[in-house]
Each structure stands twice: as C-alpha cells, then as structure tokens.
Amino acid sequence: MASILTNLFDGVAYGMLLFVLACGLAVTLGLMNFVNLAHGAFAMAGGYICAVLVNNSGWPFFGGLPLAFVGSAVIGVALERTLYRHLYSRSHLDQVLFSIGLVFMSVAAVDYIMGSSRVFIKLPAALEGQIDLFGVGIGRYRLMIVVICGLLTLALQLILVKTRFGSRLRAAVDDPRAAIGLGINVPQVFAFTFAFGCGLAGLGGALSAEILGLDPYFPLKFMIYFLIVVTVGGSSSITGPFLASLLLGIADVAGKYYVPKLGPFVIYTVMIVILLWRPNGLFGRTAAR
C-alpha cells in the first residue's frame, strides 16, 4: 500500500509538472486558436536561464525561478511582436511549419552555445531527500512541485474566468472585429497572453530540469507530451488539460513502475482510449470553432 501511495504521489507531481509545461500551449491553442509547436523551446529557455543563474552564478534556486518565468516571457513577447503576430490569421498548416522551424533553430542555437550535455539544476539541501508521511515516502522536491503547480493552476483559472482580462481575451478570440469596436486592444491582449504562456513554459522548464533533465533536444523530446495533454484534455478550457495532465502523469509513472517493458506505451494507450471515447477531448467542444 505504501508503494502504491508513493507512486500515486509521484504521478500527481509529474502530472502537475506536465500541466505547467503544457498549459501555455493550452492557452495559445485553445484560447488564441494558434498552433505553437515551438512551445517547448520556451520551456527549454527558462530551464537554461535558471540553470545558468543557479549553477554558474550562485543564485538561490528560488531566486532563479522568477527570472526563468520573466526571461521566457520577454523572449516570447519579442518573438510575438516581430514574428508570431503575422501568423494569427494564417492557416494552421502555416503556423505548424513556422513554429516547427523555430524548434529546430532553437535546438541548433542551444547546442552551439550550451553544448549537448544534459544539465541538472543544483537544489538546496532543504529540497533533497524524502519525508515520511504516515509510512509513505514523499520526495521533498516533488512536494514543492505539487504546491507550486497547484497554486499556479488555481491562479490561472481565476484569471481566465473571474477577471476582466479573461473576458477580454475570450472576446478577442471569438470576434476580434467586435472586440476592437468595444475598445479592446486586441494586439495587446494577444501579446500579453502569449508572453504569459511562454513565461509559464519557462517556469515549467526550470522546475522540470531536475526531474526530466535539460538538453538542446528538450523541445523535440517532450513536444508530443504537450500535444497529448492538450488533445486529451480538450483545448477549450484549462480544466481539461489539468485533469488530463494528472491522469497521464499517474498512468505514465504507474506503467513504468509496474510494467517497465511496456511503460512508455501506457500514456499513448490511455490517449487512444480517451479519444475513442471522446474525440474532442475530456472537455472539448463538440463542434469546431
């Protein structure tokens, strides 16, 4: 029982991490209707920013996390203002080809600047090891991930549903011309949303570096995971990707622990079963926009 509960907690932590990594894509794809396959490149950028600050410059780990968010958001808004904004009205095929090109460019650039070796971030002693809770071994770092990602999820849901900015974003996506007529600065709303999604990706990349490792091929290796989360959860809300992340994280950890030979296939099996049951995802809209 203790082993089951430990694996369950590790799966929840992994699922939370997947959600923070993928929720930026859920925002840009589901709320902005823009297919950004270069999302993993912003996660990689945040991870390397945090790694350089902590490992090379002696910054505290919790001081590097906010800068990973800010650095990735700045890169995102710079690319959005210069490149991405011209593709909002283009077809999804154009968006896919453009963003996948950015992925390969980022892989080559990081490999040239940082090298191809895998990088891990030095953790403070307080986050190392485990704590025993009712006989269940809980990793301190994974517990921190659950707390941080849970708070981020709650804050993101409140922002999108309860604030004026969330309503402006939904109006800008559903009918940009009407939104402009109502005085909403649609380009500014899109730029801020895109930057915020990139910042979340960068924060997720920094948090995941210790668990997943960080190398120039990070965007390519985990692109499929981001797409699975958004596809299974549905791209019309944040709740769907969040529940999908938890489900897939638990299934992936359990599969690799109990059936190690078939572990890598479990997450794809779960995806296929869910999409056969609900082709538009758990919380997807029944009709395309």
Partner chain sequence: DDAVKIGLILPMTGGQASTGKQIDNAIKLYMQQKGDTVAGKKIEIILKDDAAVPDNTKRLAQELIVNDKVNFIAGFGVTPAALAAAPLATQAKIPEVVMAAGTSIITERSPYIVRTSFTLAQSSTIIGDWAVKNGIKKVATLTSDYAPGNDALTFFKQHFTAGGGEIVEEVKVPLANPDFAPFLQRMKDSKPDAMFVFVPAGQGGNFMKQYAERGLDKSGIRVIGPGDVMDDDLLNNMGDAALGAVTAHLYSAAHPSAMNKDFVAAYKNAFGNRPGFMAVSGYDGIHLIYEALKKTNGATDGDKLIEAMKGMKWESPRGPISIDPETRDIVQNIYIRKVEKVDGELYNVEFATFEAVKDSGKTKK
Second form
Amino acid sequence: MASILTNLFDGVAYGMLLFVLACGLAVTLGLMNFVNLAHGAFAMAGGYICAVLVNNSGWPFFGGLPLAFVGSAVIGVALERTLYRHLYSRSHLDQVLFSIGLVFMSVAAVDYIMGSSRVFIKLPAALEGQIDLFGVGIGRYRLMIVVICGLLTLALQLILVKTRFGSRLRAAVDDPRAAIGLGINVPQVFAFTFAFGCGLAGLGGALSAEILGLDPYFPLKFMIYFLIVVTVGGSSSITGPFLASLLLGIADVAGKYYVPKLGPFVIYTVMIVILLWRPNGLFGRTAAR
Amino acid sequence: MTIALETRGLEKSFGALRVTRDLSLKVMQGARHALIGPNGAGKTTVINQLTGVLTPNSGRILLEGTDITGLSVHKRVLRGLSRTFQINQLYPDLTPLETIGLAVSERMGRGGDWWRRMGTRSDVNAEIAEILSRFHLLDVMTELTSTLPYGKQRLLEIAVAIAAKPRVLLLDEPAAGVPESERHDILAAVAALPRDVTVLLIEHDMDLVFSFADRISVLVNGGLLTEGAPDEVARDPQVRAVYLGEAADA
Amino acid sequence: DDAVKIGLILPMTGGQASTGKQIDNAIKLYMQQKGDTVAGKKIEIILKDDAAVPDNTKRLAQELIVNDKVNFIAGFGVTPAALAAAPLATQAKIPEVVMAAGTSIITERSPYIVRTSFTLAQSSTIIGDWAVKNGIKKVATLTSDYAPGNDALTFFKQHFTAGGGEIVEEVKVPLANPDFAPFLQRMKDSKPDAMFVFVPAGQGGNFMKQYAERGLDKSGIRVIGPGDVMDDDLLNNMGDAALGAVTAHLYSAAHPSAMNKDFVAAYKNAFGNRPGFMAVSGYDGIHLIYEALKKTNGATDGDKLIEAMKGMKWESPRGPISIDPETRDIVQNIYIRKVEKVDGELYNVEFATFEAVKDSGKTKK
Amino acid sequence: MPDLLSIQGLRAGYGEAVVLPDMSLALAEGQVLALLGRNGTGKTTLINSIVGIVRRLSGSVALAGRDITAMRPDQRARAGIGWVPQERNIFRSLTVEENMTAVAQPGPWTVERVYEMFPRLQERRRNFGNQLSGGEQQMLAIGRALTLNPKVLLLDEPTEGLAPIIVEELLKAIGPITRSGGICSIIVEQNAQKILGLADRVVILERGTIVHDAASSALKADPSVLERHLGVSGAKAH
Amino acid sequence: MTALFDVSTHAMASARWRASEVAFWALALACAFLFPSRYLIMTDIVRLGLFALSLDLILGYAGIVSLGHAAFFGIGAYSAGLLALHGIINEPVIALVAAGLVAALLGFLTSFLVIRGVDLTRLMVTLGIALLLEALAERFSNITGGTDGLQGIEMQPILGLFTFDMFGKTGFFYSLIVMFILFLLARRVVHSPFGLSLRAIRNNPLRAAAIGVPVNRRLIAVYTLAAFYAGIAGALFTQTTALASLDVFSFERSADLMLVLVIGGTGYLYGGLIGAVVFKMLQELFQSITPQYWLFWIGLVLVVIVLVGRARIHRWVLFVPNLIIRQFAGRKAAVAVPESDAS
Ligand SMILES: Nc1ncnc2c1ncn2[C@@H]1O[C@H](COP(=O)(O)OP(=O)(O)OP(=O)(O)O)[C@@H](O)[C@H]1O
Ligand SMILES: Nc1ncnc2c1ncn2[C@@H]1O[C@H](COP(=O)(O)OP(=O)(O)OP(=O)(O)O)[C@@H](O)[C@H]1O
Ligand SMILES: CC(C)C[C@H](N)C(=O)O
Ligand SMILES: [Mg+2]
Ligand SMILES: [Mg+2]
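Alternative state: the form predicted in complex with the partner chain, after the form predicted alone:
Now the full complex is given, and it begins with the chain already shown.
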C-alpha cells in the first residue's frame, strides 16, 4: 500500500516536471501554432545557467532557479526579436527545419563550452533524502517540484483563461493581420509569450537536472517527451497538457514499477491509444484548426 | 413528378443547441427550389447533412427514393448529389484545368487510375474543355487557383460542382461576394443547366431568389416555417416579420 | 611512404560522446608525450565521428580502408559498432583496435581484432565472487537493457549464485531512461543486502543521486557492480551518497602508482578534468599500436602487426596488463574499490586486487 | 468644424502594384460616406490603408487633426479606427464574447449594447468563432468594431450574407450611431440601391481614383451616374 | 476544337520529361564513373534519396506528415536481413521485393491509425509506431539480435552474377538502378489521376470528398505504397551494408529524413533526391572539418536556409542551369520547382 502511494507521488512529481518543461511548448505550439522543436534548448540553457551559478559562483540553489527562468527568457526574447518572428507566417516545415537547426547549434555549442559530461547542480541539504509520511516515502526534492509546479500551473491557467491577455494572444495567433488592425499589439504579445514560455522551460531545465540529467544532448533526448505531452494534452488550453503530463508521468512510473519488462511500451502505447480515441488530444477542440 | 431529394424528420444538435428540428423537406425533380431563412436558422447545416459532411442525430435523407443517410460524402457525389460551398472550397495549388480534370475523372470512375497519365483520354479531355469554356475559364486554365481573381474562383467553385454532372445540385450562397455586374455570369451558368437537374439554392439576395426560384421553403430556428410559390412566400406576413422585412416588394 | 595512418572511429556526437572525447583526448595526450614518429614512421590519426550508429561505423571504416588506405582502424565506442567493422578488418587484413566496447564476443568476430578496454565478464565475475565472500546474501540487480548490461548481469549471476547468493529481484532498465525512481522503489521494496548495478558510464551520476534521494543509502542497501556506474569522470559530482559503494573495475584515477599519478596529472592539466577508464583504454590502445610498430620495425603488414601485439605486456596507468595471445583480448588486474573521500574529493580507492584476469566470457572450445 | 478623418495624397499598393495612385478624402463628424465601385477598384485597399495594413508609399492620414501616418495599425485602432474587414476575420478560437472583449476599448459601446443590437449574438455568446453561421460572423465583425468605440467606423461590405431584415435594420442603425456618437463612417457596398437612402455622401472609385464625389441626394436625382460608373441601372432591379 | 486541343496539350504537359530531368539523371550516372572512390557515400545518398522519395509521396503529394517513417525502413531492413541470414530467399532482388512487401503490409495495417487526425496527431502516431517497433525489436532479441543487431549477414550475388564488393561498386549500381526504376514508377503515379487526386486531398480534403474522391481509400493506398518504397530503401540498406541494427528504427533516422526532404523541397519528386545529396555532402564536409562540432555547422546551414528562404535558394541555385537549359530547349523548359509546402 505504501509503495503504491510512493509510486503515485513519484509519478505526480515526474508528471509535473514534464509539464513545466513542456508547457512553454504547449503555448508556442498549441497557442501560437509555431513548431518550436528547439524548446528543449531553452530548458538546457536554464539548466546550465543554474548549474554554473550554483556550482561555480556559489549561489544558493533557490537563487539559481529564478535566474534560470530569467536567463532563458532573455535568450528567448532576444532570439524571438531577431529570428523567430520572421518565421511565424512560414510553413510548419520551415519552422521544423529552422528550430532543428537551432537545436543542433545549441547542442554543439554547449558541448564545446561545457563539455559532454553530465552536469549536476549542488543541492542544499534540506532537499536531500526522503520524508516518511505514514510509511509513504516522499522525496524532498520531488515534493519541492510538486509545490513549485503546482503553483505555476495555477497561475498560468488564471492568466490564460481569466485575463484579457489570454484571449488577445489567441486572437493574435488566429489571425495576426486582423488582430493588429483591431488594436492588438501582436509583436509585443508574441514576444512576451515566447519569452515566458522559454523562461518556464529554463526553470524546468534547472529543476530537472537532478532527475533527468543534464548534458548537451538534453534538447534532442527529451524533444519526444515534450511533443507527446503537447499532443496528448491537446492544444487549446493549459489544462490539457497538464493532465496529459500527470497521466503520462503516473503511467510511466507505474508501468516501470509493476511491469518493468514492458518499460518503453507503456508511454508510447498510452499515447497512441489516446490519440486514436481523441485525435485532437484530451482537450483539443475538434473543430479548431 | 417524382421527388428528387427528401428529408424525413431530420434532427441535428450541437450540444444543447437544436439546429435542425424535425425537418421534412421535399424537392421535386427538376425544381428550382430556394431555401431561405434568418441568419443561423440552420440552412448551411441542412446542406451539410444532405451532403454527408455532418451526420444527423436522427431522421432520413432520400435521394431519388433511396436512403442515403449513412453514405459517405464521396459516395453521395457518385450518386448524383453535388454542392457548392458558402465559402469557396478550392485547391489553391491546382489549376482550373486540373481541378475540373479531376472532377471529371472521378465521375467517370477513373480517379483511381494510377498507371495512366492525365490528359490521355480524349473523352475526359472533351468534357473538361466543354466545362471550362462554358464557365469562361479557358484563358486561365493553367494558372494556379490561388492567383485567380475572386470572381473567377467563384465561377470555378460552381464549375467543379457541375463537372460532377449532378442530378441534384445544392448551391450555398453562390453569389456571395460577387458584385452585381458579375452575378449574371453565375446565374446564367446555373440557368443553363438542363431542366432535369434539380437545384436547391440558399441565398440572401432576394432579387436573385425571386428571379430564379419556382418554389421557396422558409427555414426558421431549424424548422420549416412555410413553403410555397415565390409570390405566396413574399406576401406571407410571418416571413416578412422574421426575414424579409419591409423592403421586400417583389 | 613514411606515414602510418590510423583511422579512429569514435562517437563524438550523440549520447556516447563523452566516451569518444575521453579516448580522443587520451590519444592526443599520448602522442604529445611520446612524439608522433615510431620506427621512423610518422603517425597520422584520422578521426571520424560515427555517433555510435553501426552503419556509419561500417561506412567510415570501409572508406578509411579503401580511400585513405589506413593501416589500423581503432576506437569503437559501442559493441554494435565494433562488430560492424569486424568483417572489414578480416577482409582488409588490418588490425582493429577496440578501445571501448565491452561485450565478450567482439574479439571472436575477426582474427584481426585486439582489445585494450575490458569485458564486462572480467569485472562482473569478480564482484560476484567478492560479494559472496563478504557476506552479501541477497542481491537485487538493476542493469541497462542492452548487450553489455546483459553480459554484466549474466556473469554476475553465474558467480554469485554459484557461491550460494540469491537474486531477489531482477530489473532491466531501458537504455534511454530518464527517471530511475520506479526501479529504485522496486529495489527498495525487495529489501536486499546489496544491489548490483550496471548503467552505462554517463548515467551513473543520476542513478546515484536518485539512490540517495530514495534513502537507499540510509537503509543499508549497498551498491555493488562493475565500475561503470562509478566512472571517475562523474564520480566527484555525485555527492556523498556514493560513499561506500563497492565496485570491481580495471581502473581508478586513485590507482596508487607513480605512472598513474603522472597520467592523471597530465590529463587534468591538458583537459581540465579527471581521466576515466575510457581514457586509459584509449591511452593503452595507442600505446599498443606504437609498440607493435616498434616490434615490426615500422612494417605495416596486418598479420605481422597482430602477431606483434599478441602476448604483449606492459605497465599501464591502470597497472600491469597484457594481450592474451590466444584471444587477443586484454588480460588485466581487476580491483575492488570503495568510494572514499580523499582530500575532499571522491575517489574509488582500491583495496583488493585480482591479478591477470582473463575474459571468462569467451565461448569454451 | 475640423475634419474627423483626413487623407492627403495617399499612394498605396501591394508590392510593385500601386492600387491607389493619389487619394485625398476628408470626412466630417457625423458623416456617413458610401464607397462604391466595381470589383477590384481599390475600395478594400483604401479601407485597409486607413487601418494601416497596406503598404503606404506616400501621403498622410490624420485622425481628428492628429497625424496617425507613422502609427502602427494597433496604435491606430486604439486611437479610434474601427474596422469591419471584408472577410470578417472572426477569431475562430475565441468565443463570440471574447472576440469582442479582446479588443474592446472603454466607451459607450459595450458588449451588452451590441447584444441588444444583435440578439442572435447573445444566444451564441459561448460559441467559438468557427462555429458561427455566415451571417452571425458578419454580425460579430460589426459588433467587434463597435466595442472598439471608434471615432471612424470602416465597414467593408457589412451587409454581405445577412438576412434582408437584418440588413435593413443595420443600415437604418448606422446613421444614428454615427451622428449620435459624434463619429464618421465609411461603408463599402456592392449594391448602390441599398445604400443611397442612408449615406450622406457617395464616393465612386474607378481604378483607385475618385471619379464621383457628391451628396447622395444628388445621385438619387441623377441615376445615370451610377449607370455610367457601376454598370448597373439606377432604377429598381425588378 | 482548339479548346479541346489546348486542354489535352496542357493536361499532358506536366507529365512530359523535361530536359533538366534528363540532365539530372545523366549527371547521376556520370557521378558513378567520376568518383569511383566514393561509392559508399554515394550508395548512402541514393538510399537516402529513395527513402526521402517515399516520404515525398505521402507528405508532398498527400499531405500526411510523418515522424516515424523509419518504421518501414526498419521493417524492410530487418526483413531483408533475416531472409538472407536464414537463407530463406538468397537472391537479393527477390528478397528486396519481398522485404518491400512486408513493409507495405505494415504500412497498410498502420494506415488506419494514421489517416485519422490532424497533422500533429499524425506526427506523433507515426513516431509512436516507429518507437514501438524499435522497442519490439529490442525485446525479441532472439530473432533480431537485440542491441547488437543482426550479425553475420552474407549477401549472395545479385541475380547470381554480381557479387557485392568491398569498394561498394556493385552495391552502388544496384541501388541506383533500383532507385531509378522506383522513381519511374513514382513519376507515373503522381502524374496519373490518382496522383492528382492526392494533391487535391492535400489541398482541400473537404472539397476532394465533395467531388467524389474516396479520400480515406486514396490515403491508405498511397501510405501503403510509400511504406513499400521505404521498405525497399531499408532492404537496400541491409543488402549493401550487411547490417541491420536497432537504429534503423530510430527517431533520428525519421527526423533526418524530414530535414532531407524539406531541404530539397516537397511535391516534385526530385526534392528528396536533391536534399539527400545536399544533406549528406554537407554532413561529410563538416564532419571532416570538425568531427566533434559538425552539428553546429549543419544547424547553422539549416537556419540560414530557412531565413533566406528555400524558394529563393532554389532560384539562386537553379539560375545558371536554367539559363543554360533555356538556351537549348526554349523558354518554357526550366527546371521543375517545388510546389508550395503541405501544411
Ligand atoms: N460546430 C458548431 N457547434 C455549435 N454550433 C454551431 C456549429 N456550427 C453551427 N452552429 C450554430 O448552428 C446554427 C446554424 O448555423 P448555419 O450555419 O446552419 O446557419 P445558416 O442558416 O446557414 O445561417 P447564415 O445564413 O447566417 O449562413 C448557428 O446558430 C450556428 O451558430
Ligand atoms: N494582397 C494583395 N496583393 C496584391 N494585389 C492585391 C491584393 N489585394 C488586392 N489586390 C489588387 O488590388 C486591386 C484592388 O483590390 P481591392 O480589394 O482594394 O478592390 P475592391 O474594390 O475592394 O474589390 P471588391 O469589390 O472585390 O472587394 C485589385 O486589382 C486586386 O487584384
Ligand atoms: C561499458 C560500455 C563501455 C560498453 C559499451 N558501451 C559497449 O557497447 O560495449
Ligand atoms: Mg450559411
Ligand atoms: Mg473589397
């Protein structure tokens, strides 16, 4: 019984981590309709920024996390203003080519600068080990992930659904020409959104170093996972990818625990089955695009 | 006279919204039938069910006496039911020649030929040539559809529907967006159809409706309000109240 | 002509890139130390990246042989790559020096293959024996699900159960595995005395961190295994959780010999981090080539070179090693090490030595 | 009284093609101007130049005496240009209500007031843009422009696809909206008949140039102008 | 009657061989004799070109995006490998066709999963299928050799006459001929009414159905055909390298394929071939300059290609050839230029 709950908790934490990593992509791909396969590169950037600050410059871990967000967001907005914005109106295939190109460049550049070995971020002692809660082992680090990610999710959902910014963003995506003609500052909305998505990715990258490992191939290795989350979740809201992340996290952990022989089958099978059942993802709007 | 197209107790809802309510409609063979009604009355939805794009929740659709309710879109076309769209549905990267060529090939059941090159069957070519010239599209036949002026695109939209040699043709606001001076091209093309082709027209331009239709059904809130000859309908106070307004003086 | 060409095929990109980098670095270091001429011939290295994909390996090897007319092919980060090149070595009659790949079968695939790395049988059998002798009765195993992992598992099991040990849980994790949590939980729930672990070098760090997170270090479940999981490359970053892990391996950066001290210092000086066992394998691989050329007096005939390599013995940073004249595989000491803190850094400190261990995985004739 | 909207020597087009060679036009407060012309004569181009989404080569646009030529389209919109695009351009993944709230500016026109004008929209308020009928989309495009509370209302073929009774109501409403709100309106229309009764002033374009500019009462008196420029008889169609 | 004449000439025009196409193939053949030391990489290019051609059939013509095309490549590769390894079919050409058919069967079965859904769904479902197959191949290591791959494949001479040699000469000509034959078939198919209906579906499935095109059936047919092509490419891979290992199914293989096709341009059949040449040559060039960091430069090239615009690059690259061709063949005979992309 205790191990069921521990597994459930691990699954939730893993899912939340996936969500923070992928939700920026859910915004760029799902809302802005831009296929940014380089999303993982921003996560990697956040991870390395945090690692360098904490390991080399002696920053505390909790000081490194916000800077991972800010650093990635700044890189994101710089690239958005110079490169990405020229590609919003291009075909998806162009976007794929472009963003894969960026991934390749980032991988090689990080390999050159940081070396190809894995990097770890030194954690404060408070985050190490497990707490025992009525026999259920709760990892402290994972607990922190659950808390941070949970709060982020709530905030994000509020911004997108309850604020005018959310509908302006969707309007800008649907029809940029009409949106700008009707008073929406489309470039600004896009740049802000993009930067925010990159920042989240950076935060996710810093949080995930401990669990997923951080090395120059991070953006390529996890690209598939991000895409799975976004597709299974559907692109019309943040709740979709969130539930998809949780579902996949729990299914993956449970699958590996109970049927370790079927390891990789679980996540792919879950994905295919869901997509056959709901081709637009769990929360996709059937009629939209 | 036989019935070309008929619906029996058609029902369609989007969630809680009943868009088609117990609709029973008969369109006679060779009729020039118009379907009018307020915005959002469900006219386009009816067409979408007739052609198989939407599946009705209940009710039957009969084409020349046979039940086609469960048939897929393309099979209905092969049985002689063809349509135009309220908003052009064309192939931006294909030329009018290819667009019409494909429609003709499909109608002759040769659309699946994978070993034969296009343009090698003279019967197909002859028919393409005939349709292109009837719709004044010969001079632009090798240009990409996306680069054609709107009026030509609208003509092509109708030409494609007619290339399928329908026995029943459904027109959804064929004159939408076409300026008055060019409407007669479209009207003329439709008027030139053989008399045994049945036409069901949806249109908000009352000049066009009254000059074209010999029978009019009025749809309101998904159900049939009234039906009759044009002058009867035009005089109907209910129709005037919900749809025509005061200006109608046909 | 006066040049000897060596086609060095390594994974320089992709998940195995760190293996390739270590070997490449070690070879550069060696040539810097020993000069680039042997027996009057200039040594020329042609480095190619195969990203650990066997068909790349094969094409690159073939082109190196046919177009560049290389005299050796060397490197090979993973088993399938080494195997893919084997028929070419045979056909072209040139030596294939395997500097990383670790499954037993490799050297049997061509009479021209020589290995300077290790086989997983070497370390896994030793740790199996050691475990039995040191009072470990119940072991749960966690191995990466691919050929080397399966080798490690099989040989460990053989020796451990033969000595009366019991395997209480056996988990194979996918090679590309992001999160160890569920597997570790399974380990924990099976309550063993120790867990036998093989994951490819790069993943060791993550594994150990999660091992600690789950409190396995505190619950008295020790980590044992072949040394890959405790690769010197990453060891120092793993944190105190790694303390006390016992592994059997061919090399430790803490190996107490003068030669090794110099090697470690020079490597650190040149590349900024510690050499791992891959670096040593590369270092010895190029040494073997140099020595063979010396013996043949610069002659590059493949058969002669292989003959020269067979039975060669020398002192490596890892300790004394030799090439088995029958199998052309490496014979080396396997050390039992424990992770300890030395001068504030984590090291695998050797405390027992099994001398001149041959690969026991060869098919018995 | 100063002109609310004033266009001076505007030259605009697409790529190489110049559609409007040299356009000057001024509208006073309370004025409703009908813009007529055959297909492709540049009516939409003129509207879109005022909105700011067509490439301007030279000339200037001023709103209430303030030069807005250098402004981006979104700034112009917020400064008071309200636009009903010819293609409606409803935001398909926004609900009916969001389509309006996303762009709304403070002022007398609220979403509620639009609902009063088009009750149909209120019924469909939670529908997404791509789930509307053709006519409902048109109503929404008009409502959306109104919630911007513009000083200049640009309506590009607003009656297309609307039921006759709605057309009638809409056209009847535009005059009062314009006059009571102290704004000005430009309506592009294919059907000259529908519009003559409503507009104060009629401008006819031909190849991007104004060929006729007069009070609509003058046109009513002399239908031959329509015949000449638009190729349709000024007399009743039937 | 001139209308009829016009229609038939124009209708047939697209299928007519252009001077540039003849030049292309002449050049390909010339390469075979000009670079006798590079047969291996050229074989690699030909194989990749054929594989990309297969993707073009579904992506460029029918608008089906796939990130899992390696599934069929892999099935073809393993089928050919197993057939040869166990001596079931020893003659390579027959084995090749057999392997292609196995892949086609898989294509047919999975097509039902793929034709549903929007682009993104298709992308992920295809990817999922390929990854599942990879996992299966790993699991059933007693058949597939697991991570070590199939070992000890020995190919018999082609038609009993031509042995595969160390220099890759036989392998190259074999691959080139197979590719050319399949190219001719593909060319025939895309210029048929069937091919036209695919383009119509890609452009507007709603309208396609509304003129009587059985959309799903056509998509299933072309998906199966493309799987056959990919299977053949995979089988060629095994036959010319005597290898088959898990990475034939890998995501990287599918992703590279996408890059290749997009670089070359979709929807005119030559895109995959040209893309394969460009991609492989760039890779080769950068790898020889910097074996460690070549990815950076490839990435940079991709980014630049997109920023400059593929269409513009095509125009620049084709400027000189077109000039020459026009001299000889008159104004209309310029090199085919790709259609605008799907999606
Ligand atoms: N997918 C959908 N989901 C929900 N409601 C829908 C959907 N499609 C249409 N509707 C609603 O159904 C009603 C009928 O729409 P339909 O398009 O059939 O009207 P119409 O009679 O063609 O109107 P118009 O003359 O304005 O084109 C409308 O109120 C519309 O909002
Ligand atoms: N995006 C564009 N790119 C290039 N040319 C265009 C574009 N839009 C319009 N044109 C051209 O500009 C000219 C004027 O077009 P415009 O749309 O302004 O005419 P219009 O009077 O609004 O016609 P309609 O009655 O059809 O709406 C036409 O010749 C048209 O072909
Ligand atoms: C232990 C590892 C170095 C083994 C190597 N990856 C191989 O495939 O053989
Ligand atoms: Mg409608
Ligand atoms: Mg216009």
